[in-house]
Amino acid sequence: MLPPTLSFILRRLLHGIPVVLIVAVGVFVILEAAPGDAVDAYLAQLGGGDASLAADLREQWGLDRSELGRFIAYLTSIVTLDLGRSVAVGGSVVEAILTRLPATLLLMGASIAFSASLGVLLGGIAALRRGGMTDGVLTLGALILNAIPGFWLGLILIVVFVVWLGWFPHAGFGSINGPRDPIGRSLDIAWHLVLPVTTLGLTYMALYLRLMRGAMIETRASTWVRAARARGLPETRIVRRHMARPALLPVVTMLGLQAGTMLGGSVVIETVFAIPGLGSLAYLAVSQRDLPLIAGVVLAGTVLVIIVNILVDLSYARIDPRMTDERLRTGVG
């Protein structure tokens, strides 16, 4: 028999691969009704073409043939984990996609890394404040930064720390001749990655700042913590274990709901700093109508949303003391 744990995993997993056909799906019947394919896009680059040319482009990338037929083909390739080849990168969606992913897994875990402990960190301090100066500018700060766009504030910031102090690139995901060793390459890549991060980081940190401390206000009127206040425990270990982890709850909670849109966001940030992920991929998939390889992403990120949820739902077992292993086994919580 399995443990609870891997069989939580393995029945998750399983309840996602209807989502990802549903998924699949849903974006071939858009991209169906949408007007032009990828012939079309193909040769408005290249300024026009005669008839015969887009017939003999359609023909050799499978776009003459009825919907049925292309959906069968495009069902087909799914199942089998053979996406098929990219008109747009000119080679296997697979290989397009696994190249790309590096980069856009490092951006997201570090910018969900940066926004969920700042804003643990801030939300605590703004709840522990309540009604004072430091609250309110916090709260403030906040609504600024959730009020702000994702590209805005990534070009003020590429104004403010590239050109005018030159402080840091401003895009790329790492130095062309840059260093070769492991430890040199690491840092750089970080270094370019530092504004990515902080702009998307910055957006999302609002919304767990407001979290955290609505969460931390209503432990704090809790009855347990009242009673641990008369048995006489350090007021630390109070705000630590009884008050702040528990309020840890919501704000998890929300990292699994906010991934899909951070997803989405680096999109933009990938496309403002010219690095080379998934969003930049999506975005040159959209624009040359290319159906492969914008399935491949979406069932990419798709997939990353699913385990994103996952590691979501195991970490519960890890705050709450009250998740035990009959809970992961029923799938409770």
The other form holds:
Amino acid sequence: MLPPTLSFILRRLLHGIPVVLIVAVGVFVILEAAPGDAVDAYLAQLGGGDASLAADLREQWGLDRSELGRFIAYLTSIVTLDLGRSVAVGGSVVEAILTRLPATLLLMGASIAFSASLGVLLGGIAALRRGGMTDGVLTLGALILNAIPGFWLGLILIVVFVVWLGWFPHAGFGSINGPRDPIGRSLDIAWHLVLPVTTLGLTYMALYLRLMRGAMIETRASTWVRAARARGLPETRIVRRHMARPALLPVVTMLGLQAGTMLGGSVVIETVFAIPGLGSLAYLAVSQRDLPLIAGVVLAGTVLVIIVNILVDLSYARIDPRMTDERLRTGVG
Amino acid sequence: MTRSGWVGAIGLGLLVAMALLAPVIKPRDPLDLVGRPLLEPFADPRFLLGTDALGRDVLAQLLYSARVSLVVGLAAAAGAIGIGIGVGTVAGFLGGRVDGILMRISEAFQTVPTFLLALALLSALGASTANVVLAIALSSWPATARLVRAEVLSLRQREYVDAARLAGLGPLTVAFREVLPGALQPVVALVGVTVGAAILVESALAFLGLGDPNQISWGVMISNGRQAIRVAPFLVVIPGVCVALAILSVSLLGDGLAARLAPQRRYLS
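The block above covers the form predicted on its own; next, return the form predicted together with its partner chain.
Full complex below, order starting with the chain above.
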């Protein structure tokens, strides 16, 4: 028998197949709804071509068939990981996505970690000080942050920390003439990522703060916390193990639900800070009306969200002791 | 209603007043070049909030932008909630295979990064206000659908529903006329959030240049102001504050209404 974690991952990946399939149908409908097809776009890039070349290309790419035939051709191309050619970047769509992926993964990973840890910390403090000044300030701050558009916050941070104070580089993912050694290069990239991660993290932090505060107010009033007090446990241990740990569960669930929204948010943040990731690739695709490219980014984003959700559920199992190996294997719980 | 709910109501009222009175306060086209470029706010009484890099009146642009944000925000949220109610009722009431398929579809919509989906839709259909509304509505209905489905599931076994069935009403009539009204109350809690999210997405799409090219909106103003951000940051600050106030107002009002209409439910607060 497979180890429980592995069988859990496999089962969840299988579960993701129908989701990807439905998204593929949706993307196909969008592609069909647009005027012109991939051959038109390709010929426009070449500078034109005669009718026989267009007909040959359509036959070669499976575009001369009926709707169903085109859909099957499209599905085949997804399964074989050949998402066509991009006019905007002048190469294969899959290659463009793969080169842009690391920057987005770094940006999203750091932002998720930043927003979740800060939200959990501040939400916990607000719950412990419920009704007081600190709680009021934090709750109001969360409300305001929740209403602020991320791209605007990014521009304001650029004005303050780049234009006025000159503390951080203006944009990009690393200096062109920056250090070449691995450590220097990592530091350079981290330096460039401070403002974008702060922007993306702060706009999503508010949600986790409110969730953590609500959940911890509940656990604080629970019978098991009263029992822990009666047993004379030290207060810090009660707060950490008996209030905060169970209160983390809804926050972790929300992390998975928010993965897709955050990837969408990174589109705008990446264009503000000129980070060469999936988001700015999507923007490039849209501004050049490169439909195969935008379709590929949507599919890649979906797969990415499915993977993030599997990781989130695995960490859920680590936080919640009720999730035993057996439950993980069978999917009950 | 709660005190914060009233604050939201007043904020939204001000926005509606801005939108409605725009032609009265500033009768000229907000995109006309009317003064010296990059005039600071309060420097000239004719242009209270200054002028942008092309010499256009910032206050006039701000007022007319309120129209786009409110109309798109409300229309997209209405569309999303409408689709959600329809899908949720059918799925919850019919159950079985239909429910399975509809829930898989809503799961797919919750998994796909919806902002990317909106970008794809707009690049296929072209940028216009109607398409922006469509793109936002299509990408934000699943939350309502899941909520309505859960309510309908808990209501459909009630005796009055059986009575309606026995009276010979068709399944869809029973679902929408008898079951749905009882399932609507919790949806109120989602209205504020949905409208706020729609306003936010509209501003982001406009900022990226995907709104109606002939219409001014706060997102467009921020995008234009970005070119002159080093010399005139107020051109970015002012419209951004408006977006934030609009979203804050609708979410406060939404929370207030929800607390009043469905007090037995617990909310994030």
